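First comes one chain, alone, set out as structure tokens in the form predicted alone.
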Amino acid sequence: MIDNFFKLLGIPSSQLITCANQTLYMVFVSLVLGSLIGIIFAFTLVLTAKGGLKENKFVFNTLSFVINTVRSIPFIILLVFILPVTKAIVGTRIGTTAALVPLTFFIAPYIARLFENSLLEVNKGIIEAAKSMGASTFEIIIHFWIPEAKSSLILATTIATISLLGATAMAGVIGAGGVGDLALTYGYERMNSALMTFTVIVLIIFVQIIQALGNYLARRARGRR
């Protein structure tokens, strides 16, 4: 029965598994890298903003400009535009690993803005109270800011993950593979409606799982079951 199902799709089961693994690999690695960059950018923005703990107009405006500039570039254009950078970093312009570079460039500024909003939601009174008690900037970030914003940060990461999942489909332009590329290359271009429908269902399931997990972790962070 399973063999007949994959005959209907026109692909072997091993190919579907490979594409699913490629998608998960691209999403997970670029999400981790993008989140690390994003949290640094986000804290830099809130700390150097007007009235921030380390107010610095030049740093704030410069970083904000860079983030807005990168975010304004459509992913498909960014993907091609930074090919020389991709080549310099990973040694190749094509493949799943090569896609990690543009995916990280794409998601890092997006996450930075999401995280910035999450951090700005924290009650300023808590930060001021911590400062008045003599806590250093690092201690305020680790012991007050992040714990208070944790739930919102989790939901922001969930949104970013789903955005990355969509971006991986376009990464097929540089031979990155993945479920999205499977739908376009073997489904749309070959007029295989069954495969197109199946890959859409797989992507929907991915999104539902990611959102459900994000909501659950956010509730736990707020102390709710």
Second form
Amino acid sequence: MIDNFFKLLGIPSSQLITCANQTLYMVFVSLVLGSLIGIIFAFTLVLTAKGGLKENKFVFNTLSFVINTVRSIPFIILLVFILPVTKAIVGTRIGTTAALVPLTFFIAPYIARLFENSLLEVNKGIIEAAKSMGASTFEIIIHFWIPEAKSSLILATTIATISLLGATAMAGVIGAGGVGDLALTYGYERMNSALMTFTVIVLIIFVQIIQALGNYLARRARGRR
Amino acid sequence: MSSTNETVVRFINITKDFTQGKNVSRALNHVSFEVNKGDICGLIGFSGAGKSTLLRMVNELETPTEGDVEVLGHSLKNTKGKKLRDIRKRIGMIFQEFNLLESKTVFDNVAIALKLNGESKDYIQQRVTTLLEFVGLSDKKDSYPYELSGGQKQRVGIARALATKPEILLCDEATSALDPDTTESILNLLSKINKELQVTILFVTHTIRVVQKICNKVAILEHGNLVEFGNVIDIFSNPQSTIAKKFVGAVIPNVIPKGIKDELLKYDGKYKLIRIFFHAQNATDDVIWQINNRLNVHTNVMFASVSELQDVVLSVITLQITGTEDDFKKVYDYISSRQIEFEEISL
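Starting from the form predicted alone shown above, please give the structure in the form predicted together with the partner chain.
Shown next: the complete complex, the earlier chain at its head.
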């Protein structure tokens, strides 16, 4: 029965699994890298902002400008525009690993803005209480700011993950593979509507799982089970 | 704990300007006064008087534009980094909005101050347990702040502020978000902290009843100026400024009630009205009896009020004395000789 199903889709099951793996790999690695860069950028923004703990107009304006600039470039263009950078970093311009570079470039500034928002949502009074307890800036971040923003940071990461999932579909342009690419090359170009429908369903399931997981973790972080 | 002569907080000629665009507004104007170890000093004023700004200078959450604050023997001017953080650890602070971490349990909220000090797990466990017992929240240690009432949240705030055994406790409108009963219980707790743990307290408030209930010193601020500062009993007995009279008048009536005034207006004999301030230590004095019998001057009690201040009872009696100028002089000399405060008032 399963064999019949894959006959209907027109591809072997192994290819489908490879594509799913490629997608998950791209999403996971660029999400981790993007979140790391994103949280550093976000803290740099909130700390150097006007009235922040380390107010610094120059750093704030520069970083804000860089983030806006990168975010202005549509992903499909970013993908090919930074190919020389990709080559310099991972040594190749094509393939799944090569796609990690533009994906990270794409998602890091987005995550930075989402995280910046989450951090700004934290009640200023808590930062003040932390200061009054003699906490250093680093201790404020670790013991007060991150725990209080955690729930919101998780939801922001969820949004970023879903955006990344969408972006991976375009990574096929540089031969990265993945579920989205499968839908475009096999489903769309070969007019295989069964496969097209199937990949869409797979993507819907991915998104539902990511969102449900994100909601669950955010709820737990708020201390409400 | 009774007040001592050891100064723990000294405001030296504090001025604070806030600049917004081209507008400069002066929040504090050359304010100087001292708070001694063991004091519960109330900073009172209407909104925008600069009282919170002044309080927040004690742990350098605000810095003065001019002047300096000396805390526990250290000048805060040019004090930064680790040295400043170490001073802050000797000062606890509680807030109107409590400022608890919503993501942490009551236990963890209190423990955080100790974690910052690098205390051991065993010590933290034992210290937090003691603190929660002290503030009466032992049964809530695993609750989250959203499960607590306002009064309970403030108790957690107090436990957190006391965790590092501070010498000074700053209270920024700490009871303003609470109902009267809860306010009462929080004030009792603060009073207990002052007495049992020898903590000096600075309390910002806009309610004179808070000052009346727990403070021994009071600083009255208006538009950034220190209008009056001194012992609560002195200021309550004899407020000088309009704003002090207004605040004190809310708890000790200093206007003659209309009914009495109308009666007095009809009275055509020669008389004087005086207000006598009795403290508890005068309680057994027989001043009025002496005036009537020994001086043979006729008196009539118009009205009286009694207020309980922190440790003392202040009774204010308004007396009508009838007689001649000679009689009045005799009475005034006599009251003065008994070292009891009084003042002549007019209708």
